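The data below hold one chain only, encoded as structure tokens and taken in the form predicted alone.
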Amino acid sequence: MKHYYHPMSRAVTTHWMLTELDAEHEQVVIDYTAGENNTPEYRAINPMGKIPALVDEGVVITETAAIVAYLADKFADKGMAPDVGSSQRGSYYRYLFYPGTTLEPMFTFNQLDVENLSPQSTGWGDLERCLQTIEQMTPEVDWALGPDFTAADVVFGGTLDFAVQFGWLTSPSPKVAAYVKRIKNRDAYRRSHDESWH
């Protein structure tokens, strides 16, 4: 497997997942500050020029949540995803896909100070609804799906960590702050993130 990565990109999340799995792979650093993500070679892998990307036996996977989900299923013996057919699988998908489809667009528009967004016409509602949903989805104790840490925590918890780190989420509730702290205390998190994140 080749993992296309830059330490100041969302590839930090997929790198963390690979570290949680102790998955053997080749790390290929793409320096987007030097335009390496826009070379013909990289755009042939990901036409969007975005990082991360994963190539496994000729199969290209892009988008952070898709890579994390792919890895959880590829290394099913590591227990990072509920079994297909499990009653938890629906909640698992929700935790995987809510951040990228709803939270990140809302945080981006909030940072841009865009006004007069209609909750009915945008796919992510509004900031108030997003914050209420974060609060509802964040576990009081343990992890997103219960006592076992899963890929759901890598994506959902990783997004909340990004949101706090970069000021998208300026006043996390005590529950959210405690969950992010649990995330940051994981050994694989600490090994896969620059010390400034700890």
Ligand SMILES: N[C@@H](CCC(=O)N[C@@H](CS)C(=O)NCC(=O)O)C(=O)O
Given for the second form:
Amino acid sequence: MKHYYHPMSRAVTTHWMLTELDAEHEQVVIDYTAGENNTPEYRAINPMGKIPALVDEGVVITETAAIVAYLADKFADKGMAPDVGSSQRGSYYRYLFYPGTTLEPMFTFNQLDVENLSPQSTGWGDLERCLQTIEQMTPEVDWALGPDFTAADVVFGGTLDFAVQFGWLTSPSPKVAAYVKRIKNRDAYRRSHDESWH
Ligand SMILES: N[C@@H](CCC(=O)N[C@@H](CS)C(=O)NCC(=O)O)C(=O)O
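Return the form predicted in complex with this ligand of this protein as a structure block, the form predicted alone having already been given.
Every chain and every other molecule in the complex is listed next, the one we just looked at coming first.
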């Protein structure tokens, strides 16, 4: 597997997942600050010019959540995804999809301070609705799906961690702050993130 990565990017989340799994891979640093993501070679892998990307047996996987979910299934013996067909799998998908489809656009639009967006017609509603949902989805103790840490935490918890780190989420509730702290205390998190994140 080739993992296309940069330490100051969303690829830290996929790198963290690879570290949680102890998955053997080749790390290819793409310095997007120097335009290395815009070469024809890299655009052939991901026409979006975005990192992370994972190439496994000739198949390209892009999108952080898709890479994390793919790895959880590939290394199923590590127990980072609930069984297909189980009801927990439904909750799992919610944690996997919600951050990319709803939280990320909401945080982006919120930063841009765009006016006149109707929460009824935008898929991400608005900040207030998202904050209530984050609060409801954040576990009081342990992890998103219960006592076991799963890929749901890498995607959902990773997004909350990013949001706090980059000031998109300025006043996390005590419950959210405690969950992010539990995430940051994981050994694999600490091994995969620069000290400035710890
Ligand atoms: N939807 C993508 C977003 C990835 C993304 O935005 N990556 C940024 C770095 S965090 C990037 O590659 N930016 C370089 C560019 O767009 O030129 C995902 O979830 O993986």
